[in-house]
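Given next, in structure tokens, is a single chain: the form predicted alone.
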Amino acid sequence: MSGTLYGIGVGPGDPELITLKAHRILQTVPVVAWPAPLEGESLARKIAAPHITHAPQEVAIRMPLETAQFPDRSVYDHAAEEIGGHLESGRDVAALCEGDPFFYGSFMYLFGRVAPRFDVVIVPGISSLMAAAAALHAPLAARNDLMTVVPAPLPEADLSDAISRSDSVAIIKVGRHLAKVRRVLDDLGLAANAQYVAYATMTDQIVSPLSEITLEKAPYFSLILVHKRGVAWR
């Protein structure tokens, strides 16, 4: 019998903000696979660890993360052939994931190798909204407001469009289009209810006011978010 592959979201960074579903399968699983850049740690194996306490085969899913390569075809063609390998010897395979699966999660560039052939579980997990809602102390929408989900690489009058056609807004993947954000966001008059998250739930979270961040390129774990009554509330 073939095994299964687990797409895990471990959460937006806090070891303790994972599912008890994606615990108990991290605790026995046979093979755990992760994202991580070409050099260095993984941040998926990094809010995992303390949830994996025996000695798991281990599968490195290294890429580069430029805009520009990213997603790397030939990097998850590999990945899901080994992946594949284990499934098809009957050892399940949990592929972690930042935040949620399949909110922008880079599971699901696997997910569509593997899933014609194998049988996919997707645990879901707490995205990186929910968390800077949290830390923020502010909802992110009520009633009927019209909340939209902004990539900030997209042209500014896009972005610009977007934002003006709803209630409340989060910001993504800001990075190094903040000044762009910040000039669409003024000349929409609503830069004084925008609010900085980076790192949420990390150990150097930071939650501000964009007017007081003086950035010129925002992290990559960062995002902004914007309710146009100041308040989900009012």
Given for the second form:
Protein chains: 2
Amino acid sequence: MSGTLYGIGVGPGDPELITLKAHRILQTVPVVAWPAPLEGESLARKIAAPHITHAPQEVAIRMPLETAQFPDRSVYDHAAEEIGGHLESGRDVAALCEGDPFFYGSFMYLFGRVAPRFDVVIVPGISSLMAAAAALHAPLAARNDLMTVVPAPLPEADLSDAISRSDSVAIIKVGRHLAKVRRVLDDLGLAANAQYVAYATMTDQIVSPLSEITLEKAPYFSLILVHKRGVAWR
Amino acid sequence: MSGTLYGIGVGPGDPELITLKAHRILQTVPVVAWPAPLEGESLARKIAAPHITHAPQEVAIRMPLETAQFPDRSVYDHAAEEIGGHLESGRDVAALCEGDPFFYGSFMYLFGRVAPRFDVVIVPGISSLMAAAAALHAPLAARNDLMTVVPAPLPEADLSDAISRSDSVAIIKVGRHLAKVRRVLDDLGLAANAQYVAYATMTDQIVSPLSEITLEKAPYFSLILVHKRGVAWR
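Next up, can you give the form predicted in complex with a further copy of the same chain of this protein, since the form predicted alone came first?
Shown next: the complete complex, the earlier chain at its head.
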């Protein structure tokens, strides 16, 4: 019998923000796969480390950290082949995903290749969106709010349009687009409502009004929350 | 010393989709508060039941199930007073929240009343959004997708506008607005891309293309996911 691929959301950073289900699977799964930059450690593997107390086989899926618009297909072809070999031999594989597997995660490219041939179970994880709101003490949305997740690499006019039409926005993938995001929020008169979070729930977490952040470039793991009413419960 | 209020996300339904952190707090907390309909059981309390193995004091926060546009302030005033009494006496309180506490949850009204006077810690939970995507095997969003959470009670023109401008939408609070949502999706030529999930991760979970659902009215715990590209990884 073939093995099952588990897409495991390991949450935003704090190892305690993993689900009991993910924890249970990680305790015994014979093979663990994880994304990592071309060199250096895997954040997903680091978050999961306290939960993996046996010595599974490991599959590294290495790619550039700031995922390109169209990620290199060969990386996923290769990973799907290696993981497929384990599944064919009856070994379950847990693929670790930062946050949630299906929320802007690269896991979906692996999923697209493996799901047609093998059983896949997705174990949802805490998204950085919810973790950032918790850290900020700022509810994301209430009642009939229109809430939009806005990737900062979009063109300035698209950012402005999306933000102006929403009650609540979460701006993700800020990175080198920070100056552009500030400009858009200033133009819309929303700068005072913008809250910044980096490394939510990790030991180096930063939580601040965006106006007090003096960086030119935000870290990859940062996001900006803006609510038009200031706070959602108003 | 005063107690701490914990806003605990208990996740979408499967008791195993609670975090280790929530589990740890629930094991020992002296007071547990939970929302419930005017009569009958609390879903949040039911989800948390396997994790509460001692006998804490319990605070019921009862209100109409289909939360009105402006929830009754007196319910929260009352709950905040009762919970404040426990906190003042040094007893920690865990307030249970379906899904995530800060994602369209009624917990924020309690938070707004308690946070100015006492320490509050938010423990994020798995949202039904991520749980539905996992159940559907349908990634929510990829790359630079604009993703919008759209409450179905909005007027038809607003729904149409929000959906047409997004790459991916999650339509929440469908309930008696199902026919309107269908009409909007039909008009936009997106009906074939719409996926329906009810009671995600619960024992009575339903997962189906929307086109195969013949209900007139959707249950309160249902949502509809639509991606313009059909699947996000394309």
